[in-house]
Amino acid sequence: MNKKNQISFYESVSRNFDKAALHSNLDKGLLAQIKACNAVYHITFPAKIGDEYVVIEAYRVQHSHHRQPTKGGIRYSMEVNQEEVMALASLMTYKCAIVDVPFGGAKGGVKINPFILKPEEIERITRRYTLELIKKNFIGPGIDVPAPDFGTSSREMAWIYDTYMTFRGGELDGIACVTGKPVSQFGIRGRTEATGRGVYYGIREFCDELPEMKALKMDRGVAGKTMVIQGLGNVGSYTGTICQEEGDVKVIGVSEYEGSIYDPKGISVTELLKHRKETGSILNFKGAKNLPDRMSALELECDILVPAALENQVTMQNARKIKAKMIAEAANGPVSSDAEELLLKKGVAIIPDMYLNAGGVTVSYFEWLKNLSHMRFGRIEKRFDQQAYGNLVSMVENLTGKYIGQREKNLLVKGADEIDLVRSGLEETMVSSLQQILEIKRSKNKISDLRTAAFVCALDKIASDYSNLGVFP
């Protein structure tokens, strides 16, 4: 199958929705409402790039208003188009429902290549895009709250926040108009690593499920399992480093835009990131073998394949060559729906994107709550908890006559910082959400895959919201 005949990302999402709808027992009208995008805003505006003026194409899609505000990242890429943004926005709705984050789904996209533009050019485009959203009331703490995505970071979010406050100065909760901001600009600690850390928690919990591991003929637990990562951006790099440092996973292959590498003895992601920063490439990394092209790593034999780049990376063109026992979708839509059918028949387990990469929106929710409360997490209770724990340890020491060193005591009595609370909340979210998905998968005999179970989980929760609103009985 050539690329022209390949089904689109939007079509994949629609097919997956329709597949899950068969198991939902929901009214057809309600399903049609849940599936439809509520608002699509197509924007064009001029921008100066170099010595020329060009017309920039951009989008903001609000998929569902069943809960407000809507929430979703802004992507900067030359691949941006309306269908892609609609697909991403719809996934955000289902993602938020699965992890019990009270937002409707949204997404934004600007058709530029941020990697070849100067910072001042990106800033001008970002600020103008924000202004266009303000004009049409497509941004605000109670309306629509953007966040980073592919090609954007905390830098762009700071520009969006500053532009918004320039036009909405004095708005008490204006700082909550965007998340993923720098910590110094009312962001939250732990947001940068959030998606990658959530991927780790999701993989770890899935690998701890004995029935799922037995079906894959794998040992329980994540330690020692081999992993291949596609994409060393924010999500892929944090997934790799956290999986290695906290899960003792062996990364044997890495793929990036410039190529892919392989080392059966293991690749240190931390050292590889340093190598890429110094040389501009992951190729020729010490001890690793350069593979023929950037897609070659996806075909390596491994326990866990982590696509952490863009959508439609595993399609009917290469699905038959995939040798991984499980695919952990760190990116949005990396496996096309027709390729997934083939992989499931081969016995490959797929942890779906709409659950696995929900760490970003979960911690964005925490940042939004922090902004609305105007209070840093842990500020009030940290010292109180620390003193209470200290008194308890001292009491035990006095009663037993046995004493511990100051270093050990400090570890025992430490109160929770913001980063500790964020990680704890994220871990709880990923653990409890997977259990909900697995419960649906195991209770409905006709559901054999995690994606369908995740969709059914989302549909049930969204339908409940519509029922409570009185829109559908």
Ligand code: NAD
The other form holds:
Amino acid sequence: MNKKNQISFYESVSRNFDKAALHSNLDKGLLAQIKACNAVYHITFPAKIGDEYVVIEAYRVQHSHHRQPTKGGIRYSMEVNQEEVMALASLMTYKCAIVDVPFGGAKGGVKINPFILKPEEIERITRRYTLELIKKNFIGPGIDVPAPDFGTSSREMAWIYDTYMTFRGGELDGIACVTGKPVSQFGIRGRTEATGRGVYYGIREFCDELPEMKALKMDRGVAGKTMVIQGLGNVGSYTGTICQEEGDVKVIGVSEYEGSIYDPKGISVTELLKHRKETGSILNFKGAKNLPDRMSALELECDILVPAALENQVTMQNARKIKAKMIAEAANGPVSSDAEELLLKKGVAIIPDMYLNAGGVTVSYFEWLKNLSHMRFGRIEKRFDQQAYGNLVSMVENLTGKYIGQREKNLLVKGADEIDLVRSGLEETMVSSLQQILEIKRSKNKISDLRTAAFVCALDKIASDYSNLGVFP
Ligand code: NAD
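May I ask for the structure of the form predicted together with nicotinamide-adenine-dinucleotide (NAD) now, the form predicted alone having been displayed?
All chains and molecules follow, beginning with the one already shown.
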């Protein structure tokens, strides 16, 4: 099957929605309203790139206004098109519902290749795009709040924030107009790693579920499991390093734009990132074998395949060759819906994007709350807690007559910093959301896959929001 015959990302999301809708007893009109994109803004504007003026195409889609503000990342890629942004925006709505983040879904896209443009060109385009959003009231702390996605990072978020404040100076809560900002510019500690860390918590929790592991004929627990990662950008690199450092996972294959590598003895993701920085490529990494091309790593035999690059990476073209027992969707839409049907029949478990990569929006929500409260998390209680824990430790020492060493004491009396609270909130979110999805999967005997269960979870919560609004009682 050639790429032309492949079903689009948008079509995949639509088919997955319809499959889940069969398991819900919601009104047809309400389901149609939940599925529809509420607002699509398509912009073109000129930009000077090198010595030439080019027309830049850009989008912002607000998928659902049932909760406001709407929220979702901004993607810079040559693949950006209206349907792609609509699909990504709708996934944001379902994602927010699953992890109980009170936003509607949105997404932005600018059709540029950020990997070949100069920083000053990207800055000009980012500021102009922001201006277009301001002009049409498509950005603001209570309206629509962007964040990083493929091809963007905290740097672009700082430019967006600065442009917004230039035009809306004096707006008290203006700093909450965008999340994923640098910590020095009202960002929150732990946002950069959040999506990858959330992916780790999700995989770890799933691997701790005995019935799911039995079905896959695997041992319980994440430690020792083999993993292949596609894409070593923000999400893929943090997923890899955290899975290795905290979960004792063995990464045996990695794929990047320039190719893919394999080492059954294990690849240190931290070392590989250094190697790529020095040489510009993951290829020729010590001890590892270069594979024929960047798609080859996806076909390696492993326990967990983590696509962390773009959508439509596992399709009918390669699904039969996939040998992984589980696919952990760190990227949005990496498995097409027809390939998923084939893989499910083969017994492969797929942890769906709309749950697994929700760590980013969860911590973005914490950043938004921090910005609205104008105060760092932990500022008020940290010293009080430390004092109280210190009193407790002294009391134990007095009662037992035993002295607790200074190192242990320091650990026991430590009050929570912002990063501790962010990680704790993220872990709680990922653990409790997986339990909700599994409960739906186990209680409705016709649902056999996690994506349908996750969709049903989202649909129920969004329907309840509509009924609270008095629409669709
Ligand atoms: P990124 O731009 O930081 O990294 C993407 C990486 O993938 C790059 O290193 C790129 O070279 C590589 N890549 C591109 N095409 C590839 C291919 N065909 N094979 C192998 N590698 C390839 O992007 P990111 O922010 O890490 O986003 C990755 C995915 O995760 C996207 O689907 C995005 O929507 C999703 N996501 C990101 C966030 C976030 O917080 N950044 C949150 C949720 C979901």
